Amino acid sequence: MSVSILGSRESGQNIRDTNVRAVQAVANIVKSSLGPNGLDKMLVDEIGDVVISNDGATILRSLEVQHPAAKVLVELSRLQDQEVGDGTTSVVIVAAELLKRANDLVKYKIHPTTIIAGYRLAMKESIQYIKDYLSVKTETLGKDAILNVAKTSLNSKLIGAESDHFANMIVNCVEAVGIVGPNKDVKYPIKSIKVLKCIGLSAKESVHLNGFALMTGRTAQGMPTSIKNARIACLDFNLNKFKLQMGIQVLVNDAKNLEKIRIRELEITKERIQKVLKAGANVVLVTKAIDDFALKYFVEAGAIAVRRVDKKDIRKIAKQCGAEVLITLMNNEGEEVFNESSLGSAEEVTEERLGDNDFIFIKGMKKSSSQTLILRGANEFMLDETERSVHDAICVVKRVLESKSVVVGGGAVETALSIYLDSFARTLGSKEQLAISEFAESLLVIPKTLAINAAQDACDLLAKMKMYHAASQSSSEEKKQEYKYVGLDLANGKVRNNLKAGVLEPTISKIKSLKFATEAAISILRIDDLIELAPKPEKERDGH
């Protein structure tokens, strides 16, 4: 007896082939954007908004992916972006290659469970090998290693030509926001780094400021442009003409009293402002509006007032300068008061003009050091891509500073792992040997793609790299041990010692991308049935 299903069902080898095709299609979209010679993608949505990028996570996020297996890869790149910030393209390419080779093994009558066990074992061995033999501690390399990590991340981006300028700014930024934790370990909260975009000039004119910047100006020209020893008040309410709340009625018997009511409404706002100024505030940040009549009180007091500050920004400023964000001046007794303890402090608050925009800079805040990067560029598309590139580099530098460990880039790690796993597979006497050999071959897709994108002979370069890495793993000579750092020199179409050349990546980036790619490939490989339910038919209306 068979059970009928309202919908369609695809199972066995058919669904595996379909999944592999869908995953390969997604990987092929981002494949040509890998590496320093990678190309950009232009994505146009249904309303005509344009995104130009070579960041894997951004490209895949902008796509309307329908296939469920392909969605796993999109989620995978998002996870890599969230966890590490870089390596989003390579993680997708490796996952697609692992799945393709696993599917070939299934066709040779090897059970998916055996392949999954082999892949898990290969992943575990790879991670251990990276930690034991391929990672290098940054203490032995000095500060240049941190700069080189930032440059390596930036070289594959739009601003690769200006990587020296941006790498210095980014490393200085991240180091400045370091906070020593209770266990003497230093954390780098990158939320303390604000990135602003300002159209005009070239990317090289981008600046790094030691302080917090708001892309807004003073509310009145009569206010000072600079205040030393600033006392900052953060208010999350209107400084408009006072209005009674909804639902409250005022019955007026005499028309003469109307004018008194209007005057009292203005006086209430005036009293609130004076309470804040009397407490010693000389910089007032408000998330909502400030009426024009109220500005004269700030001008007379020689204070700076800024209206419509973003709520996220005002919370950050309050946290870093020691202020309190107030949603009302009302105390428990029902009186309106403003205490001096609610004020924060900063060394200086200034207004400066960059391009066509005014900026408020808050420098030297009491609680923590805040940093700002102001990016310049010819147009909006360029600025958006520069912001994404800078974000990736900031994340990478944070990871290296916290973990103090790097690996060599340019396909060196993948080739070394491939050679090691190939030898490791031969020590096993079970069917997992085949899965581990395929895992080893899959890793070579990264150096292969890097070479192809740089218009170089991939087979020739890969053969040379394999030779060097095999020599480093089979010999105990000190000179040959250095061969484990041999990677691609794509500019000259050669292989070289990438540790000396300064092509470095965070160890955690390689480890996470291996973990995520393997888990994604396994989760798709486990699928052997796709049941798609048909939508329920709508009841026909009888026309009444």
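Each form is matched to the other, and the largest set of C-alpha atoms that superpose within 1.5 Å is called the rigid core. All values derive from a computational prediction rather than experimental measurement. Numbering follows the first chain given and starts at 1. First, how it differs from the form predicted together with the partner chain.
Relative to the superposed rigid core, the position of the CA of residue 235 differs between these two forms by 2 Å or more. After superposing the rigid core, the Cα of residue 103 is displaced by less than 2 Å between these two forms.
Relative to the superposed rigid core, residue 197 undergoes a CA displacement smaller than 2 Å between these two forms.
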The other form holds:
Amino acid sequence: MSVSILGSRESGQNIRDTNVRAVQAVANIVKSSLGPNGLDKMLVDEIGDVVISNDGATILRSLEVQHPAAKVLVELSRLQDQEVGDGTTSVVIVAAELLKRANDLVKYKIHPTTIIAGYRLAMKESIQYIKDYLSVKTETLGKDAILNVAKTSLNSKLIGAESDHFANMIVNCVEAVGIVGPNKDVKYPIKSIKVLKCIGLSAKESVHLNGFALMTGRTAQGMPTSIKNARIACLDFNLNKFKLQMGIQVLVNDAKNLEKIRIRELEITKERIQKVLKAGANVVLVTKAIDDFALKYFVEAGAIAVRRVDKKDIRKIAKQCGAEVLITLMNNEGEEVFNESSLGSAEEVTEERLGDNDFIFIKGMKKSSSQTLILRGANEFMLDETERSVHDAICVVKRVLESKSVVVGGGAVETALSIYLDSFARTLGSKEQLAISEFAESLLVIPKTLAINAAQDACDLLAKMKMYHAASQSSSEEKKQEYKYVGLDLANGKVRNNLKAGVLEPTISKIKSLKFATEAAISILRIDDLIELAPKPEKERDGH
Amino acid sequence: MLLDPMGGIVMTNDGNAILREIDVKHPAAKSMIELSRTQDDEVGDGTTSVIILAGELMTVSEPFFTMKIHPIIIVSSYFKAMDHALKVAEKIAREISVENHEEIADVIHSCIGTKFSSRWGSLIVDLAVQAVKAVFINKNGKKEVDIKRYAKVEKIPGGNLEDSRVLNGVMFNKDVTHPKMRRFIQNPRIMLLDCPLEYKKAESMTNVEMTKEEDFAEILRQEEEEVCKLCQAIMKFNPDIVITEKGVSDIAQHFLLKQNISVIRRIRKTDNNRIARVSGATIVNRPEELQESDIGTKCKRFEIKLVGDEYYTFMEECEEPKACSILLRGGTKDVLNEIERNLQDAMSVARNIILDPKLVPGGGAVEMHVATELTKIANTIEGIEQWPFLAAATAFEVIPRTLAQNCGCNVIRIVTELRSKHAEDSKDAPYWGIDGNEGKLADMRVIKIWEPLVVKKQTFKTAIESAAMLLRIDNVVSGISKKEKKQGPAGNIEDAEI
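Compare with the form predicted on its own: the form predicted together with the partner chain:
Up next: the whole complex, starting with the chain shown before.
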């Protein structure tokens, strides 16, 4: 007999069925949020906080999933979010479908390892096929292509109705942060894009700002609200009264010296400020506190001082305006100096009121690569969701700009792959053939779900799409080659050439999501035993 | 009237104030409450109408679900309707000159007409206009009206509401520290400090080692001397009033009293900022660093009066006050609170007009006009989107309808009448609205009911966007537990309905 264990054990077909059920349940939750006609989910947590979202990763993250197999799926969408930023819903759906079909195969007594091998092969083939035949270089499509990519990503979201406006904003924004690397390839660090949320007005009034914005006001009301030709100093120490480190005591014999110490404390800070101001600084950003008494010097000098600036922000600002973040004024000789060279410059620094908050804008910095998007909207939930959508779109645009290659969306790629794999499967004489054709069939879940979400006739549309794609693959006629771009037109319930309609997605996102989905499915498929150990009974304590 | 769990009472007519107090459980309803907050933050008025409009937009969309029209289509046509509505509103807007006192007063009048304080007629209106004018700064083309910081409402129970006024300066609830100090000064020299006038310890740890008995006396004397030095630094400038945010020791009081200087201590930072603005003084932290330019002289009268049973400091007759206090008097605290809310609304309206001097006719006229125009436009829209678009158009009628309901007239008759008026092809058509007092139709230009365009625009935007957001939800996962996870997408859109 088997070894006895403390706890429960499930194995064989049983466990596979449970896993598939759990995974299917997770996929079902996000299923209806896929595509341009997908809807949102409202998530309420224990304390009653509300999240409204259309983003697969966000929805799954907010769910407290307990089943281990379902957890894998949650992790999967998170991974996709990190790596690509978009396509989090589709990756979950594909993985769940792959798993379901694999389970059916196992029931026909095909060993899981055979299926796994088949899936792996199919994945490799499809990635190759995407790269070779389905991807389109953006150079051939012009700038519109990038706009279209952003629009495609935004279309499924709450702000889909304003996708033109947002797509423009986002593309401009991402293009502006481009940095040319050493190998002449351009990198787009999305971290230099700051997204600020501000309640009020409408989504359409969201603006793109060339520069940096801080969500704080100036420290004293006496300071000017706008400074042209700003010279910026970034300090990473506090401008409080000077204080000796903890544990150091000063012992004085003469009481007069007490007062001297006190005055000296004030003087030290005053001197520091004056050194900074003397070097020509008229905007001083400090990560820590500024004492009230110190504010007067700034007010008198007509400078803006901002306290408690986020450290990350100050680093970014410093980098872009050419300033140096100083953690001390001390130089090598032990004297306190502030060099003019540590100052950065910007064309304008202003404080503006948006909604009920004050913002500090730093515009026209020397090495300006920083961009700010200010999002507006009716309420907080909406702003949060807008932020997530914008983040997705930014990621997508970045991917496309970096890899310069797109695929056609609207289910076109999946259908093409499915047709291709189906014929590929027939070239194999082994059992893998079955697995590959199941893989091909699974991919169709994306166009199917898209059509269902749009309340269209999925069977009819799918059949049409399949016909076009089969035609394009079986013939080498130029005209029929175009057919490989045929995808769904969900608004009208037809099929159309989605390359021309501008429904585009980054190639890398498709490839990665295929890879991740297959890997996740495989890892769950490999499980044939689940051992759940019962928690150890707590030892009873004696009286003490 | 609202009773909160602590037993406090709030009596109000302000949408935001009501909703803020209500404890709502349903997530969708919660998001509605957020709306009125947004509206309050952004424009400060129209908090009730935004909720009504958003609610109505949800209601009119309900039949479409039974008709199986996809929510996405409804949402996109709502957005289209919003675009058109904004354009229509813009078109009938009328620009006024900021200088025209009367016109601004008219607008505010119509806005707070519904409120409790409307009984006192123009009083609140005048207060609001005066206050906003006082804090209005036009600096090289940039208009700034900071009500939050520089227009302070001081409520003192007792007296008549008629005694309320806008001070040409500021006031605060403080008395001089010593009863012998002067309580009335003409043309005072004001000095503002934000440091204590007492002996301060150093920040670093400092210990004094005492070996002899005399040392102790020495230290005490030293401390006194320091305070004395501080006072001397102050006296050098010959101020009449010294106001500080921190404490003043007895000994410093003594020195200053001898020089006939009035001292006020522990004043709030915000109050100090306002005084700095009206008097032209700079807030100084170290008395040793005082300069002549830091002394404020723009305030001409300093007076401490006993109002009710508390002393209040008044600083009035300022040359060019860039801040002000509004003194409110009234029967009880609850009444005062409500009046304050009305006043805040009125001031926001005044601010909106000054910042963007465009007006639209009130009394439901603009909504009715938008509804009529949208209905016309709807005919040009192709496809199923036409239905929700038309529904959005009718949703706008909820405002005149509610107005009619609340003034107790025959709703159906009056709204129909209004609709037909608007459908007329005359130039006056867009200006017909409901006169809330009479319950009759009236030309809004004649009875002078106007509202700022910004408020209306914000109302439309907020209402439609939030309705769209709620419509897109097809699944509510609450409590987030294992049980909920198993639940499939049932397409239960009705859950999102209020």
